[in-house]
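The chain below stands alone and is given in structure tokens; this is the form predicted alone.
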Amino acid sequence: MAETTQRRATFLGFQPPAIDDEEIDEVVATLRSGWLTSGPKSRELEAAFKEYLGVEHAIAVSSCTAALHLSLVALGVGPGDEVITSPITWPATANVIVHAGATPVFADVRPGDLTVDPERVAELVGPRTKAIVPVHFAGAAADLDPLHALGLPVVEDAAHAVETAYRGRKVGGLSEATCFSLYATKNVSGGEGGIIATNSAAVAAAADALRVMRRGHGSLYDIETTGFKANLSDVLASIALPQLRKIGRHRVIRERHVAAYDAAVAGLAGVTPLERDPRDTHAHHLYVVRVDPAAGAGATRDEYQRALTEENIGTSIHFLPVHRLTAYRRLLPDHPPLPVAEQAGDEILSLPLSVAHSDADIADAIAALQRVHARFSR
């Protein structure tokens, strides 16, 4: 890509969704079938998601989160009770363990690639443990074998990782359940959503049933659990279908894009892209950079993001460490300090990454991360 030496002319957005006439034309066919809510456009995704992730049970449900929660709450996670998880990750994670009336418990993460510490983890597991979440981080797989082997149920959080595979093994059907988002920035994505993946009929009975609120009707109609209202609407799994479709081909973007940042921040000292097992195969969800003004950066990632911004281009912060976050201080005031988390959260900084980019857009976006970190370190 050829480097541009002035600023870009109009914003970048971090990372617009790529759609196009078939997501709309799904739309409006879903649209003039008269369905809405919940029905044959759901099912066909639910089916879709078991043979691309080789499951035996896919759940779609109204957001990750709400995946994340069934699953707990099908797998018997209460009041009383303790789940082991990342503090690098969205606040829902942790959020869906108090929703259960249980207490989160914050485990450090592996500076390379910002998963969860399998040996931090086993040093947590108590009397009270009754699962433990890892999060698939930014596309990487976290280290599944060493937490499978502390005998808990594990729950993954796989928001970031529809394209993963972990050793050779496609996440989705390595633990007791597996949950993957269709939030709008994501791989696969219906704008909303979120999906449940099992080998176990049994957490996919239970989730199936805790996703709505009744069975039967009219007169008919009975509960046989107090659920959730947390099913997946047909219009936007009419949006999520083509998406899931078109992986493949939104893969090569992401690699060749993914190839271009690792090319230019190779010589940018102090502005290091994290670690990717080459044993495994990342989703390339996000292109995550760690800001060291002490290696040569120069300045915070703080200056670097608001640098580019003035640039035109627009980045995020994935993710800020939740037991440091208001909600969780409260909660857990005697958290302990969790090193590695915390200096990550100071320095992380994702770059635009979106099949909706062009070569041009990721190209303005190297030069503009070049031209800060030439004025930044000098």
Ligand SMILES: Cc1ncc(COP(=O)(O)O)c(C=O)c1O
Second form
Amino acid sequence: MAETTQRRATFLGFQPPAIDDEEIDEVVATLRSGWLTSGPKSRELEAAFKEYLGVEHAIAVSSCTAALHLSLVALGVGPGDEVITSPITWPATANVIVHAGATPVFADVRPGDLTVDPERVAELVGPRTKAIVPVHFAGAAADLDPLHALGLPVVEDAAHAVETAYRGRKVGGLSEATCFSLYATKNVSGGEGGIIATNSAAVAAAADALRVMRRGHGSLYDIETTGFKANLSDVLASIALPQLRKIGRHRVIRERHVAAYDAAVAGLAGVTPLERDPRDTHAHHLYVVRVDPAAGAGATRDEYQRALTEENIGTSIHFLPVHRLTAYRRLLPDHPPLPVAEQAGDEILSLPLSVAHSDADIADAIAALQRVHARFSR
Ligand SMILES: Cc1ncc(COP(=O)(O)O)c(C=O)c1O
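Switch from the form predicted alone to the form predicted in complex with the ligand and give that structure.
Next comes the full complex, this chain leading.
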């Protein structure tokens, strides 16, 4: 295999945003329009998401965290309830369960794709279980059918999953609510932002009422709901709109980068990409490998990450198991071990993947990984 011997001259960011004149022009037009808060651009974004996802309702909010929180509250989750979720996620997924006054219950994940294992979820369902929050990790669809079969409301964390389809059906309208992120690194980005997608008029109405405390236009006003402040600014919606229009073009680039990684890691013993179910459409939000020192990698994930940083290649870790983080050790001191998630937490490494990366950037990341592997596996 041809290997370059040169360390990359400049640091390769892990997930830089892919912004060009389309986003810039749209933001400038919005600023000139005088709308800074939620207005016509947020409505336009909601309409565009509705159409893209093929759902009845899309509600633009300030983050996916807010989308998940509002969805749980809209479904009546509150004190005394339990909500079952995945430990392999950004802590926000569990935090919002706590914010709603309920208790998160973590079910172990499947070793292949690190989405929550429906069998483990089923074992944890009890009289207090009020909802299930699966995570479409890295862009892989969680196994929704057996989760739906449990008969509980499901709120999908689709922060990574705007392009994901489960068994040929696009995520968005498959559960009570599906929550997308428009955070800076996401496949469709507004810098910050989120979308609640649902086919339930009741969930949509409740989430809409909770999204913002509406003020009346006169000097007097009244409120019917003690709402939050989770609406999306038109400035951010103006960044996300062109991003959604470009999603197909961007996907071609992501697929090319993923194919290059697949071909390269196939030759690296002990460095294994997560599984992708051929029945589903993967959003390719993250390219995650497991680094197994005993299977030929010759060093730990942390050693690989440090070596890649020295090679000027930015990587990241998605995710450390949430039940092992300090806040959750305190909240749930007797939490049982989750062996699959905990082993994954030691082994997983996310390689640079962005539409803003050129083919040469990805080739640099691959060459660096090959050099590091050659050194450690000697
Ligand atoms: C799996 C997952 N869920 C939820 C979130 C929260 O998204 P946001 O930053 O839009 O609140 C993230 C953010 O990175 C995430 O990766």
